[in-house]
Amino acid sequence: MMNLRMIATKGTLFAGALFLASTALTGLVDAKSLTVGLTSDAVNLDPQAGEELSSNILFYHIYDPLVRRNADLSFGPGLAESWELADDTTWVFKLRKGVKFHNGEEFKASDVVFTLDRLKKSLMANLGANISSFKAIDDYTVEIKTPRPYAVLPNDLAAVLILNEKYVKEAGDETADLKPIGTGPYKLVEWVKEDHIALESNKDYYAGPAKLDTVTFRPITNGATRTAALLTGEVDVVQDLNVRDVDRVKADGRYKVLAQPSLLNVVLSIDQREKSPTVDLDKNPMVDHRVREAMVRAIDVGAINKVIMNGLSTPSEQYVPASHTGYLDGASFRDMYPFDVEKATALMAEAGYADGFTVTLDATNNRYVNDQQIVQALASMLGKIKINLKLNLMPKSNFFGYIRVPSDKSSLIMSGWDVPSGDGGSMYSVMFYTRDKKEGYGQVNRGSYSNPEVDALIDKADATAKLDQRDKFLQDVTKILMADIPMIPIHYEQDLYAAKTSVDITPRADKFLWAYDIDVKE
């Protein structure tokens, strides 16, 4: 007995010692790390070299913008502490002092000027389209002028990431593309193409160091492999969880699934010209409002949501989401034109098209979630009111060149549109403003929609520097558009994520996974 007890005591002591040793060890390696499975590798770590989601996600870890876009699409200070309108077209940005780039250089107004200057000459010149001139007043003040009053300049600047002038000039573009230097919360440690990108926390980050010490992004293109990597513990979070894996992951208590309605509105543009290239009649019947209304009523968005999207979509009420300028409270396409095939058939007959017509719909087969199935459903739904849809499907690499304005080959186009800046006006001005009337307006007006009233309201919205006034004008545009139906909104996709339950993560509205907001519980 005695012996046994002694052994037991010794055992306890030993176990206790082991326990102490292990806590001491965990105390030493307290570093928190996270591995994220992304759908693709970043192509480039220069924020002015192109636009792609994975690259964008990485940019915001390494660089900072002047104005920060928050997870809910509100805007707040970034590298600029505050900003104000000096006059209708002049903005003054006060910069944060004492911010350091990863190479130790201090952040100054000259870096902002350098960044904007380089931006204007880059592939991303579009981001600076509403900036006419800019200059440094002193080391911590920048003045930016817009060609016209432009209330949403700060929104636009959230997409402009600040580079270090000295570094980019000395290292050259090619090196800067691969070994970025920014002021962001994370520094690049290693980038092995297509394998992983390792980041470590920038302890000197102006808003305080991130909770996670290291973050590794791994590109895993195949959706099933991404799920497998999560289930085997190789990654902690995955982006774009496969729809068919949702139940499987949810059923396992070690993981959670997170869904966030995306900003991407899948829409159907309708040609508004008197003669349309693919319609089999002499006159374009879709010019008639009754025909467009019949089309909306014949499309059962609820069925698309249930049958094709597995419930993982949000039928869109308007052209822009509720968080955006121009959104009209309470107005909904679904209430204005509820699904009603009988009414739709009657409207077609009233318009004189009881026998229907044939028209081609251009769409992608690899860009939007289930795009091919959606257009097939549209064909069968519109077929019921005798609009015979011919489907012209193509991969996205051909599509965006094919539908570009003014190529004029299309009568109906299904595409998606998102406005991460939160400003509905930027969409309205390029999509609904009369074509070829004003530089920078109407360049993606794929249905050749033209309404002088809409043009005038957009002009007014773009002439005021006051955000609430702009919002008011744009809401009036929304009202007219919803009555006119130049385009049928279908749904917003949903962004899906899965994570270990220990990961404290909230998806952002703009799909940018930002590790600075993420924590890991013990």
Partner chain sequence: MLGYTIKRLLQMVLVLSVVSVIVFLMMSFTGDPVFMVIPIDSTAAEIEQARRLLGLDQSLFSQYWIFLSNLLQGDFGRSYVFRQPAIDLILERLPATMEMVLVAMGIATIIAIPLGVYAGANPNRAASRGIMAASLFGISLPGFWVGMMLIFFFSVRYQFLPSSGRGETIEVLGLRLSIFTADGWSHMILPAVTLALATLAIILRITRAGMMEVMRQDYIKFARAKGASRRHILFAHGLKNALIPVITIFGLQLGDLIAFATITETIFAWPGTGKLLIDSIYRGDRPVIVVYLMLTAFIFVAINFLVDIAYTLIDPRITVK
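Residue numbers count along the first chain shown, from 1. For clarity, every value in this text was computed on a predicted model and none was experimentally measured. First, how it differs from the form predicted on its own.
- The listed options are Pro261, Val444, Ala351, Lys145, and the one placed at a hinge of the rigid-part motion between these two forms is Pro261.
- Hinge motion between these two forms is captured by two rigid parts, the smaller swinging by 28° against the larger on C-alpha superposition.
Could the form predicted on its own be shown next, to go alongside the form predicted in complex with the partner chain?
Excluded here are partners and other molecules; the one chain stands alone.
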């Protein structure tokens, strides 16, 4: 455990002061504390204002869902003690009694109704796309109806975090974002943007107080700097350990390295519109399937894994991992479109683009592991088939707003997508469903892809209460998507953490670093 009172470096003076302040407030003499180095700061703390990993990690410390997603991606009771299907389209959720928000307000069904109503009007409306109505039966019972049988509603609700109606209405959206109130295991003490987020344990948490009394999250965007912060004792745990530092940290007996196969698929979204904003030709060449196939064949994912990722990534076979519904056994992008620059060059010529074209690639420089090096490699690889990439790199704090549908500024985007629900349909419905066709669908369709057959299959998947039927419909979607190539999957990251040996931490499958599950040995 860090002795925060002995730290005198600029980056951690605040932590010592915070420790003393929170100790005085809670009456603790020897409080357990943890400082975590994240790859970036949260963008927001309002769970309906958008999502990305750092924000999501903080959300689940401050708020709770009705249905909890466990570390192994199984689902269990959260703020709802139980739920049942009253008929094919009616779900009834029984809520926990005696749960308190951080402001002392009692959690009731009215808070769930308020949250769902606000969700429908928010940037996260896709999470409620398969909810047609909802109401409070009494203070501790909520009824939720779906427009058709929908087998995975509880999975969806694991991503819906419950807000306090009274607080949000009185404080307003801006204050509720900066000073959030939830029922979660930790309360916000302080958020100094781009410096730190400090939390203290919610001693009244319904599942029992956390083992750690205070937790501080520090955004450290540079991988080498994160490693240095760990090795000098400024932080106890780092997320996304620099792949080049793995052996170095392993060799130091004071620390341990933990690895977990990631659900995050790094992908290239390709604009499917006839006129694309950054392409230097009147007609968008990427509308032609032969050009998209050429792009896949020109990208050497094996070289990216070996040279840039130090062997710590897994080239993507499909859009979702093998553990998820919608995965198609035996199908692989790498088998369908093996790396072959000669074939890619021939396809470009066959499509009429032997002289190539120029297009801008939008990407982050601080969100994904070695993202800047990856896009530079992509520029080199695609350059061999005369696709000239102009790189538009930006921090994630700007990136997600820049690419947000329907901003339509982009022609080619490198981003990542994970599916912690374990259900491929939650990805397909927002990323590949035709935009502006159905409320809550196609909201993240950054390439404007549209295929009526895909839409129809997603509709069928969302209209069955049988998981095996849903899986079959989604597998059919996967088959079409792999043939159409609206998006190029690159690789799954390996979630790498490094921690002091005194920190008891087990990585989660969903990459959520949840302090409630962490302890520090004295």
